[in-house]
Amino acid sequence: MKPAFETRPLSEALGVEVLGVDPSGSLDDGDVAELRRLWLAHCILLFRGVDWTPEQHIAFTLQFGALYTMPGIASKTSTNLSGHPEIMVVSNIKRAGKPIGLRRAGWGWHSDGEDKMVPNMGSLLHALKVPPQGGDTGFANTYKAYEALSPAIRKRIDGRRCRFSRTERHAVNYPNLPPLTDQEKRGRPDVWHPITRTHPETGRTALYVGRWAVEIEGIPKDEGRALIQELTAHAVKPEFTYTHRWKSGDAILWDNRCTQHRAMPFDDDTYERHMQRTTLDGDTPYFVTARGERMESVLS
């Protein structure tokens, strides 16, 4: 049996740092299986001092699943790495007066791809340059958030879906970007996801509601919006969260199926922050009810 890697907890809420593992190097099947076990158990994995090529970044991520290429919505120039479209560039740096990546990406609690029919399973963000202050990333354990809900709230939301809308929330979540084109709106139709999501590998239930959520089925819209605000605030209470202060060379792999995250704002007119991210493709969210019925996401 493969010996367990040495780890260091990042917080009581979630996350471990994996010690003595170079993700740019060669890993055998046993190594990958152990890393996946740790990932599923702790929701996020941190590797320090990572120095790899884009090819190595991509190769490591592929050991966890198929890659998803980010489409660069509402961006006039590509936000993917030249020659390696599998890598999304998260950066406020400009070269020759043009941005080389997406500025102010994820400045609000969410899970990647939550506004798509098939959200992203996981994401792997690597820090190349970080500001001297600010620019941290918060992570929230949505297993713990669900488990801490009152029985009354659980009864109210179990088995219900929530509508996620890129069209309605784009201007709110990305006020610095141009509006969506008609083609982009058609390519990102609204989707109804289960508010309580069953993790396909662990079987645990996570609260699944983020910044693209706008409506809850079976509940009047105003009442539903108030409940969404209550749930999103609950999901990111301090007891469920960990805030990561980045160092150059840090790489974090997180599970979008049971976490939320947000990039913390910083003075991006003064300081530079440059990151590269690979994104894992996912599967259609579902929830298994107490009666054993399976409820899946549906397009609006």
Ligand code: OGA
The other form holds:
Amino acid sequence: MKPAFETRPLSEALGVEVLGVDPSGSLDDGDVAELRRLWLAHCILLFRGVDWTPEQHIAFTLQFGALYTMPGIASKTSTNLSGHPEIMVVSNIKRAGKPIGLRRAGWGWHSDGEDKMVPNMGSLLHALKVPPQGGDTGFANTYKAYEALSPAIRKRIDGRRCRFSRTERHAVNYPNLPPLTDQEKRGRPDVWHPITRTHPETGRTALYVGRWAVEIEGIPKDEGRALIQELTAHAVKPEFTYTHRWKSGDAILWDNRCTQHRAMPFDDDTYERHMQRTTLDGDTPYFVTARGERMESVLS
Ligand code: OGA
Ligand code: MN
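Next, give the form predicted in complex with the named molecule, keeping in mind that what was shown is the form predicted alone.
To see the whole picture, the full complex is given below, headed by that same chain.
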């Protein structure tokens, strides 16, 4: 057997940097299995000094699963890379007066695709240009957040679902974008996900809330909203989080099933920040209760 890759922890909470791997090159099955083992154990993997073509970025990601192509939101033009729709551009740069990517993406704690019936398994974000200050990304370990909940709160939420709503929260989460069109609203129906989610590969339980969560089943709306606020604040306490200060050439692969993340603001009138992301498809969330019953997400 080959020696495992050398790693360096990013924080107490989650994440490792993987050393000695060039993700633009070719990996054999053993390497891929080892990276997946590390990913499942640490929730986020950092690779540094990555210099790859869009094709290589896509090829590397495909070793972890099928790709998901992001639809454009609240605009007719998509923010994906031209010629490579599998790559989403997160950027405040304009060329010829036109934005080349989505500005202010993810400025608030979330996991990717949490407002969809089939959220995204993972995402791989590569930094091409970063501002001299600000624009860090925070990551939270939602296994640890779940494990630290009080028994009283666990009792209130275990086996319940939470409604995630793109339409109710679009204006709050993307104040810089135009409103959703009626067609977009129809295409993004609300979804009820288990608040505690069983990770399909590790079997561990993670807290599953985020910035699109609006209501908890079986709890009056106001009370549910207050509980969501409490849970979302709990999930991102410093002991569960890591803040990444990007250098260009960094690439981070995160697992949306057991983490949340958020982009931290920066002066985007003055500085440029340019990132490219591939996104992995996923599966319908579920939770296996203490009695062994499996409950899945449902559409509203
Ligand atoms: C994302 C996202 C965070 C960032 O790409 O999914 O939320 O820091 N981006 O750019
Ligand atoms: Mn995101």
